[in-house]
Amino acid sequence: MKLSQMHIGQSGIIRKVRANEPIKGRLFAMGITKGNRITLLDHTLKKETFEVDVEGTRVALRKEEADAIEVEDEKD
């Protein structure tokens, strides 16, 4: 599933980042890399921005960035 499809409080493992190189580089610099645990903390009402925790670091993402991150639910 995409990060943008997760529910608040849901956690998962990052499986893939599908973005162009500038965005992918920015996400990697924030710790958003394959295998890291990510938790959705909050999002705006219209899901335009997302607040996540990645391995203990809080990060704010735009919708297009959240759409680029594929996450596997920890329960799978």
Contents of the next structure:
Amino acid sequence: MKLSQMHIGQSGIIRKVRANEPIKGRLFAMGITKGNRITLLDHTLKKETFEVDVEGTRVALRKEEADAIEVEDEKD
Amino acid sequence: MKKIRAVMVGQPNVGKSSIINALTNARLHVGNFAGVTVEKKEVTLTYKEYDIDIVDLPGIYSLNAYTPEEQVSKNYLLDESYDVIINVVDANVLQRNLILTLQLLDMNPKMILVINMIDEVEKQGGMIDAVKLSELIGRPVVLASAKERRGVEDIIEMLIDEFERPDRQRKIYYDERIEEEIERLSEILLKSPKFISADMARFFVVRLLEKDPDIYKIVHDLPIFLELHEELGKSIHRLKLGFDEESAADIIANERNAIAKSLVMQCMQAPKKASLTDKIDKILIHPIFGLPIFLFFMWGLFQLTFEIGSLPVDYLDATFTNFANWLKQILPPGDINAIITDGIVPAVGSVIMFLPNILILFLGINLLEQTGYMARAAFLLDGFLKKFGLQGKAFIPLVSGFGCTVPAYMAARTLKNPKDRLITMLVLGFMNCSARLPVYVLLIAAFFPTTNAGNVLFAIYISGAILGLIVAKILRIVLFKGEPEPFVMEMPPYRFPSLKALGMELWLKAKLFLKKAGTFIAGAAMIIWFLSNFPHNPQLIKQYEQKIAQAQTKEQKVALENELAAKNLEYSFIGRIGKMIEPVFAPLGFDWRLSVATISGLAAKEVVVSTLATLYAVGDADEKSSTLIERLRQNIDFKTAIALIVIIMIYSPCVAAMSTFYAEVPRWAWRAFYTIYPNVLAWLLAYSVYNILALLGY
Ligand SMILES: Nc1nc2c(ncn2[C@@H]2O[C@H](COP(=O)(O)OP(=O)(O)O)[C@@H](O)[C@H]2O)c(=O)[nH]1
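Counterpart to the form predicted on its own, namely the form predicted in complex with its partner chain:
Now the complete complex, all chains and molecules, led by this one.
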């Protein structure tokens, strides 16, 4: 599923990051890379901005980026 | 004495500045990197028989530089000469920080790894095995805490060890398939005489596989470029097939991530999850309550600024008045006496009175930043700012703008997209800087009831911000079509601010302010005083002296004296200048004195206050009874005061801010636009407000 579809408190493993450079490099630098564990901590009322935790780093990003991050639910 | 040149590199917020501050016997120089206005901190210290020089580079997330500041760091690492790299990482997020460390290790440089904030990890029951990590990466590792001054001396010891060590072992290698390609391409590079070391060639090849445009530019001019380019394409193709990935950059990024993960796994016992930040975040960035809480904080800040800041004002005011009177008696009478006691002292005093207000505002902004709340505010406001064509990160320069516009222009560098940056910078002036605070505080005190003062001040700041947003939206629609840049930002953990750092910042700020008051503002006051006292009109004076001598009652005398002073002022240089520009401001209800004060605000906003103090004092023979506030009440009506506030809110910032803008924005068209449009806008809005108030019967 997409990161933007997760509910608050849900976590999963990142499968794919579909962004273009240079934003992809920036996401990498924040730890948003294939294989890392990501948890959705919070989002704003209209789900425009998201806060996630990747391997201990908290990152804020927008819906556009959250849509580009493919996450695999941990239970599967 | 041997000389060691070191560079300090690390991601933002890892505590590099704190480490530099914790070094004992170090001399700190703050300057700029050549050609750019990025702050360069450099420390020098002597230890045993070594002269050590450490340059602190701006925080950089990775060598794939993203913001202009990161580019500065990257260029420094690539182009300058240095002996040892000090790589500082944050123990709390070691894995992410190690990615940059691995990128640096590609160069196989002399380097030491400083793991800062170890206190936080250990407090939560975590542990890091520095010896093991050091073996695995082949570089010395220091566990440090700048906060507790732990390991800071070790940094220097290790730095010297590393400097003296002859061999540098490479311990970190990528997947075999990647290493094969690196080897193949390195051989081609090494044919060029520009590359003497295999390490450098390897570093370049890795960067080329990652499509680093800066490195590409360097090799582009080499004779071997054609061959290299062809082989590079083949290598990337093979890697993509072999790993089933979209790009070689992805493959290497994944590799580094895997290595970092395994290093952490082997060397670190993770702390039990600290959830304090999560708990605070649950409240502070709550989807519904987050924004109201934020607005409450901002409102509170302006209340405090006014309420606490105004406590010592009366006392300071009286002190300066007494001081001026005292000086007047002990100095020999004459022009020197007058220039000091009527010109400089009251002017400087009228500005220094506002030091408490300014310090409180700065303290508030610093607290926002140091505690980590600033990033939360950016998060909360991103959706809102996006509607106006800005992004959440623009919040940081915008809020800094409430402190001082100059650093705010520089803070806009965190915005990568040039359009976003320019829009943000063009509206930054509407975020009222603290130098404007004295003008507002003075006018509010004169024209509003004290119970409402804090609210009025808050309203002024909020209207400035809203106006800024509207203008940003208009600029986005009319001049800068296109999407704003994506928003990806680290949210640092909440930290208790370091009181020492806060104290230092405030002290520095107070010192700068007093210096500005003592030099620049005193100078401006002196000029204004001179212009308002010369030339004399002897005929006029003689005429009035006769009249005064003939006057029957005391009241008549005073009235005549006042008349003479006013006539003299009108005859003076400044009176003539004022009369010349008065027509421009007349539709706003400004007399020539307000017009002059407004113009003088272009030098520095505080000068508006000191100019008002000088100009309205001159026409006043009875000096003891009335303060500046009372004189303003007698001379200006309510709607004019509001028009003046509107002008101050909107028109061009001070020359220092303007020259910073010119330095940051090279295009002449934008400079011209920036110089003209706020003034036109200010006049038009002030005119509207003035006339609306007039219609309402004020
Ligand atoms: N607990 C703890 N906090 C630290 C330490 N070093 C720095 N900090 C805090 O971390 C924050 C960022 O530090 P700073 O020196 O500004 O980071 P820089 O951006 O790398 O220069 C500040 O709030 C510091 O007080 C440390 O060793 N331990």
